[in-house]
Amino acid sequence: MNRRTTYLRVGQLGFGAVSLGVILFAWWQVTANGIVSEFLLPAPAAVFEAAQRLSAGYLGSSLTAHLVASLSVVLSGYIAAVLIGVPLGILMAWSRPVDIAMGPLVAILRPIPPPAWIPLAILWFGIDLPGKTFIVFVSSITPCLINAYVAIKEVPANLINAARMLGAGNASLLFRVAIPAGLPMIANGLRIALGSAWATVVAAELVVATAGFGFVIMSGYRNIESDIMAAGMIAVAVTGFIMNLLFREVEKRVIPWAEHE
């Protein structure tokens, strides 16, 4: 890492936590001069609280228990949508037979929201794992087919004229040339997928789940506790934020001859 690029990430890491501060005082403000109903918008010392409910224990389940039961629904359906989305957009995008036989098939079930699939999921797989799991499946596998597909199909041809000069075959060129060439752009779908199962995990356990932040998202809404609201709002944030930041260093390890912001 050079200089510049040093003072570059100090640079966004200042300007986040101003913008950061910002934010939380101007929530301090409106809270505490009662512009807001607390009822409506908690105080900041009031979501603080209620993290440490929710650390202690909340409904039967402590804040680890939450998160390993959300975490557990995201990657067994974040895993299968990889292991089944990123092979088919490559068969899609290499071979023309394929393409036209799943074409049309993911043409019409992808404008399909994830969460409209709650209510099929539910009377298919009922409420426990399966049900959520297949939900986030069908929420991560569009991103990591479509970029799959499209990192093969944007593979330079002069990359793949000069390696078939060579002597490579069909095979070769796949696995030796365009998929390493595509990783960039079909690691950035998996980037997605993660963010997209993760919020469509909570979506689903808004509706049906026992455990989970979703759950204590709703059961604070049902209990009328805003604060609990607010504070499961924030865990599912910061959750979010240390998954992309974790992706984003196994990236930069496995494919490094990647553009990495």
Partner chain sequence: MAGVAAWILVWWGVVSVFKVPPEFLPSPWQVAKKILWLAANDIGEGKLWLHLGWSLLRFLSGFMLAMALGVPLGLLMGHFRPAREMLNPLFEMLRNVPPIAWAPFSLLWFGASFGSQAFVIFVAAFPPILMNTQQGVRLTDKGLISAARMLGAGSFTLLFEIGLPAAAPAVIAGLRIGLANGWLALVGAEIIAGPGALTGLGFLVLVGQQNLQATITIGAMALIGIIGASLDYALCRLEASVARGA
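What we label the rigid core is the largest C-alpha set whose atoms superpose within 1.5 Å from one form to the other. Positions refer to the first chain, counted from 1. Fair warning: this is a prediction, and the values are worked out from it, not measured in the lab. First, how it differs from the form predicted together with its partner chain.
- Shown in the overlay between these two forms, fitted on the rigid core, is a CA shift at residue 20 of 2 Å or greater.
- Relative to the superposed core, residue 60 undergoes a C-alpha shift smaller than 2 Å between these two forms.
- In the core-superposed comparison between these two forms, residue 35 has its Cα shifted by at least 2 Å.
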Given for the second form:
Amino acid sequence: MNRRTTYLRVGQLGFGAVSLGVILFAWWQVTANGIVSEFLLPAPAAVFEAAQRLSAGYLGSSLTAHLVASLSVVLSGYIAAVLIGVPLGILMAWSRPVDIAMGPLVAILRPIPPPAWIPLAILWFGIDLPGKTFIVFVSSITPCLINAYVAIKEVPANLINAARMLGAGNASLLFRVAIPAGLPMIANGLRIALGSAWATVVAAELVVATAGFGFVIMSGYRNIESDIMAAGMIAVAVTGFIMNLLFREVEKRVIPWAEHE
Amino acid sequence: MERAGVGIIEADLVMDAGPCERDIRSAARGNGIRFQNVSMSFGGNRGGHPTLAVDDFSLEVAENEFLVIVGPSGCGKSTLLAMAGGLTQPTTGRLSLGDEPIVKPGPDKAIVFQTFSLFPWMTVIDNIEFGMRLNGVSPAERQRRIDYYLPIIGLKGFEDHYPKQLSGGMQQRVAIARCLVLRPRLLLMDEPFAALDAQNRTVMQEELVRVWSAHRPTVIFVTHSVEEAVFLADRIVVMTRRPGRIKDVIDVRDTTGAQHWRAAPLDQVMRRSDFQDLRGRVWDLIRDEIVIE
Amino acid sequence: MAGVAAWILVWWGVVSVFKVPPEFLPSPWQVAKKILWLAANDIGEGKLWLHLGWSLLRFLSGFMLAMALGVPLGLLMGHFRPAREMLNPLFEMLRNVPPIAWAPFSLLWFGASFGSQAFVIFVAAFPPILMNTQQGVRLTDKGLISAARMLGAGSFTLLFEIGLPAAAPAVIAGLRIGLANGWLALVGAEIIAGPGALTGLGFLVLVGQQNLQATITIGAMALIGIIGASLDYALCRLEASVARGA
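Output the structure of the form predicted together with its partner chain; the preceding block shows the form predicted on its own.
To see the whole picture, the full complex is given below, headed by that same chain.
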């Protein structure tokens, strides 16, 4: 980073800090002066206290326990979606018969939004880990599969031609050219899928759960504790942010040659 | 970034090829290429009219010859190259390399593409090595060939760079190197320097001559630059506009004699009146074929 | 289409060969019959049309609001750097909250029957519309802008006669993403609002589960899928026609 961009960065940070400060100040003023009832919008200080209550333990589970409850569902469903979605997408893109066979099924299931599966998943697998895992699986397999499919379909023809010219056979073309070439786009799909998995597990916990951040928010709503609701939402946001950050770091290490944002 | 003209190794440095597991070259059969009544048309399979890109093209290119094809845009010169490389099959007619028909691409018919087409996830070394790996060249032999070519093409010190970290000129050097290490019988170059700026282009033309002279594979080089054609070619094929036919074949060696001018620097050659005359002659042939669309 | 029919036949075959109980997985025929039944009989507050109408009304309100605010604000943020620098950190922060997590607050603020769903849809559809519009304006070809200024265009002309048309494809792409996000959020919000609403396709999905009637759940899911796909198709056509014009 050269000096000029450093100045730019500092300038942007300054602007950002000012605007966030203004928002925070407005939030504080609105609640402190009773313009908005604290039942509808908790004061910043109340949210801070609620966050402390949450980390000390809320509704029978510590903060870590809620986090683990949400994350274990995300990971089991997400890993299953990656392990099935990515190979299937690659296979569909590479082999026409597989594409013809599986394409229509994808076309049928894809337009159904993941939250719509929540009741059916409860009906089929119950409200515990299997049911939620299934919903997360459904929500994250689509980006895995679609991105893998498009990544392989859109490998530039000139790379394929270059490899054929160098003597690559069908297997080499797929494993040593098409898949590496598609890796940045596949990774992008995995990142979208992770975000989608996180959003979906929160949604599922809002509907039915006994632990997890979504459950915390919904309990806050039922008990008319808007400060707990806000603290729960912040916990969801921070966790999502950290997962995304970690993913990008791993991506940079694994695919050093790609253009990163 | 660009280290132009590095690695002046005598062009006639003889390299001991040595025995290797599967040598791609099979010199016994000859490395000439032959186009017999080759035509190519595109489209027309969905009710539209097919476009005739190449029409009844017949030509023989001798072993070790440097042939340049020039012509206006859309004259089918890149199509001819793709067919020679086995990437596409002609609609009618046949092509052969030595006495085998050309039916599929392979490392004996190496191609340098206009867009470089390096593998972005491989470093310079991996890109150069990839073709040799695919063809079962032993690690020791791979290393020998890399050690030989890396300095020649001026890439010493850039082994672990990714393509995106290199300038266009350097990327194209890598693309040329990955072809040369395969010891191809036929080297096909599709406007390889069109994406480079004028200075890089001149340097690369001169370096190509030097590197090519060491092993002299048969070359078909496609360009729309008349100057490039006249400087590099043993023979120049001038194409008509679409559908591409041979308009004229000019033997540059008739002008240069036994001592070809490409061994000298381009700027010197460009001052020669016989070079300028020949350039004018080829340019006049092409001028009639250019239509402003 | 043939492939789709084949998979529906597979579904049918599996259900009848393995004698799957209909409360677990009904056959396509049973689902189709149930959809027709819903059209004629009341469930919750009314017949199928009422649920469909409510869902579409909530969706359109939220989506239209997102469009009405997102496009102008995006233009403004794309065009004026201070606006961008002031507002972007805020949106960057809010982006980390999944839209559906707003459902409880919006229930609290706007009630279970209409406002809460519309608000969640707005929250889901707004960011992509805003971001794409902003990007579209910002990434307008500098050459175009220079050319327009050379011809004497002022700031106003630059924004509305150069920036907006140049950004149109990006804006429409943003609308498509916003539409998909919004439709997803609608279903989520309706399920979370749950029995409080007594209307909507999401409500039907939930009611089917609560009464152990998978036919209703799957029938409503099918309708949700079909409507979502049709909406996307419509915007896809719009995208294509704009691309032709550009």
